[in-house]
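Take a look at this one chain, the form predicted alone, written out in structure tokens.
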Amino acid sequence: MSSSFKSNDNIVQSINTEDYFPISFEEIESAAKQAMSAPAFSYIASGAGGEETVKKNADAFKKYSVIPRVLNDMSNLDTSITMFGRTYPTPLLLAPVGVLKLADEQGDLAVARAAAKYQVPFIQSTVSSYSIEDVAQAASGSSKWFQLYWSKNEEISFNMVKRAEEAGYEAIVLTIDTITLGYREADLRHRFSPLAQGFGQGNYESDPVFLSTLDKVDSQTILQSIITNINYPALNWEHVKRLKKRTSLPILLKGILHPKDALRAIEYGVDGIIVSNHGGRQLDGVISSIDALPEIVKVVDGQVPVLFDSGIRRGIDALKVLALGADSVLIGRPFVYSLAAGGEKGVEQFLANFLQDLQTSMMLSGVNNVKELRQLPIVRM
């Protein structure tokens, strides 16, 4: 596959026209909720507290009008990307989602494969189903980065982003909005755990640092260890200092939503910023995503990337972040939605859509690439 995707055909020849898979994100996320429990799909699906953020976030978009240019000769369109000296052949992303098993039995195994197709880095979760290494096996070759939920035990850390780098992973996604898990009226309704369960071990069962915390192992054991170590209120900027020490590879911050903290990122030497309210699923009430994002693009002017995450359904969606000055963008229920309806077939198909999505609306909003959509006029009514 080259660089980039040079027109529609690149993208339409790739869909399977034999079965029929769900096209928009609402058939998609109907069709996952026919093929789930109840409660595994309310966890997927649902926020913290009365929702209002999850709402919000996919509302926001509505607001933000682009105003296309026409005229211009698109015969040359050019979806790539370069970050971190390196050039991906779309601005997309598949947002870190932990416990996949829940969607489907292949789990992180079969996204790394779908995402791989179409040269889409997958970031794994900290509590993914399979491990760092099981991952990078799967889809040998491909691009990889490493989400990373700070251990109160912090070698835990150390050892596991020392793991990534050493299986190839290209990037480390520190999330800073997880100190404690948010308030989530749908799983308590539930009573409904999946890391309970034991979806989402395979990179601390398979940690030896993490092990040898243990007096002994058992699940319940693996389970309350893992509990005790995620759940860390006390994570700062010096952990981010320290982890800075402990790798070469860049790292970026997920869950920024304030300008100063944008600012305090760069001071601290972070290679990358994730504009995030984790979709809604951890502190309600809070600002949407796409209402942050460009006061964060001003302040941070250029110094490093700035990445969107929450609220992504279309390919439009994706276009408009990107025109707010966004340098990528992160795509996390869809192809959760996608995993459970179709398992990895699922994935690819909805990949295969949104990319002819952004594709047709990069066209029809007249521009060729990345660099002339930061420049298009987009408002906000």
Ligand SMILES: Cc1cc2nc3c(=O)[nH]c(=O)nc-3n(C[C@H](O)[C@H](O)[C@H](O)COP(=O)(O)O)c2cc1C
The other form holds:
Amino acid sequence: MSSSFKSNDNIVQSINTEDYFPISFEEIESAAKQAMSAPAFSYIASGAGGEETVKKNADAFKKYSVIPRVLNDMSNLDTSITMFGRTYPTPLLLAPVGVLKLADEQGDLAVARAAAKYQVPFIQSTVSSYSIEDVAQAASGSSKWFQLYWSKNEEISFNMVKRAEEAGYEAIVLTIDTITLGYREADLRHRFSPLAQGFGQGNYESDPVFLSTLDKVDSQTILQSIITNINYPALNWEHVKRLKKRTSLPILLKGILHPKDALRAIEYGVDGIIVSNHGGRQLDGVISSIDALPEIVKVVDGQVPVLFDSGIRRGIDALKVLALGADSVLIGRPFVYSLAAGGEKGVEQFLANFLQDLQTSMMLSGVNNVKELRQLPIVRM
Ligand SMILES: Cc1cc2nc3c(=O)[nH]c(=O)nc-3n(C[C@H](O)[C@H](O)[C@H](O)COP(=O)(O)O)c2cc1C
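Next up, the form predicted together with the named molecule in place of the form predicted alone?
Below is the whole assembly, all chains and molecules, this chain first.
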């Protein structure tokens, strides 16, 4: 496969016309809803509180408009980007999503394989259904990053990071907006916790340091200990410092919305920032990610990559945040719904379509590459 997707690579050819897979986000979401139990679908779809921020994430994109350039010879379109000394063929990554077995039995394995096909890095969650080693084996040779939820017993965190490093993962994403679980009304109503039901223990039941802390190794003790470890309100900047010392991989912080926190992250030697509100699942009422992005890009001023997360549904959404200065873009719920609606093939098809949409949007905006995209005028109304 080429190292970037050019305008003459006809990505859309991979569409399997016999098995129609829905095109739009709304159709994929509705197919997923039909394929899943009500509590499981609702776990993925819902946000915290009254879902003010879920709505803000969606609505805010509409305030930003692109002013396209024309007659710019678009025959050499190049979607590649460079981050941490590596070239990635697209400016996309799959956001860390735990408990993926909820959507499909093959969970992370299916998603990692589909992502590998399009050379989109897969960010594996700490609370994934399968272990780091299982995923590494299922999609060997592809780009994978590891997302860390800090453990109260921090030796567990350090060991998971070590395992990711040994398995060839390329970066560590420390999620910092989940020191406790958001107040998710729908899940409380359904009394539904996929973690407590054993959907997210792949990395724990395979971790010798975690297992060594248990009095006895049975599923109830494992689940209880995961929940005890993962709720860690004491997390602070000193932990970031300690993590830095324990790995040579780049460290990104996921969940930054305040420019001062972005600057502080740089002071603490962090290698990248992910502007995110966790898809509105953590603190309801917070600013949409796209509204938070420009100020953070401004203060960071190119010192480290700024990645964008929360609300990406279509190619044009990715184009807008790249034009606002993001270095790359995380896709969340759309790939999870694709997994529920069509398994591994569903995620493949979604990615093929998304890339086609992004390419088309770049061409029609008159930008040949991501660097030019960052000069594209975009106005907020
Ligand atoms: C079902 C589900 C599970 C998630 N699990 C994690 C996780 O384990 N770790 C993490 O950092 N973020 C997790 N997230 C948040 C995503 O990484 C991402 O921030 C969010 O989906 C972005 O919002 P969007 O999907 O609306 O674009 C999860 C999101 C969903 C929908």
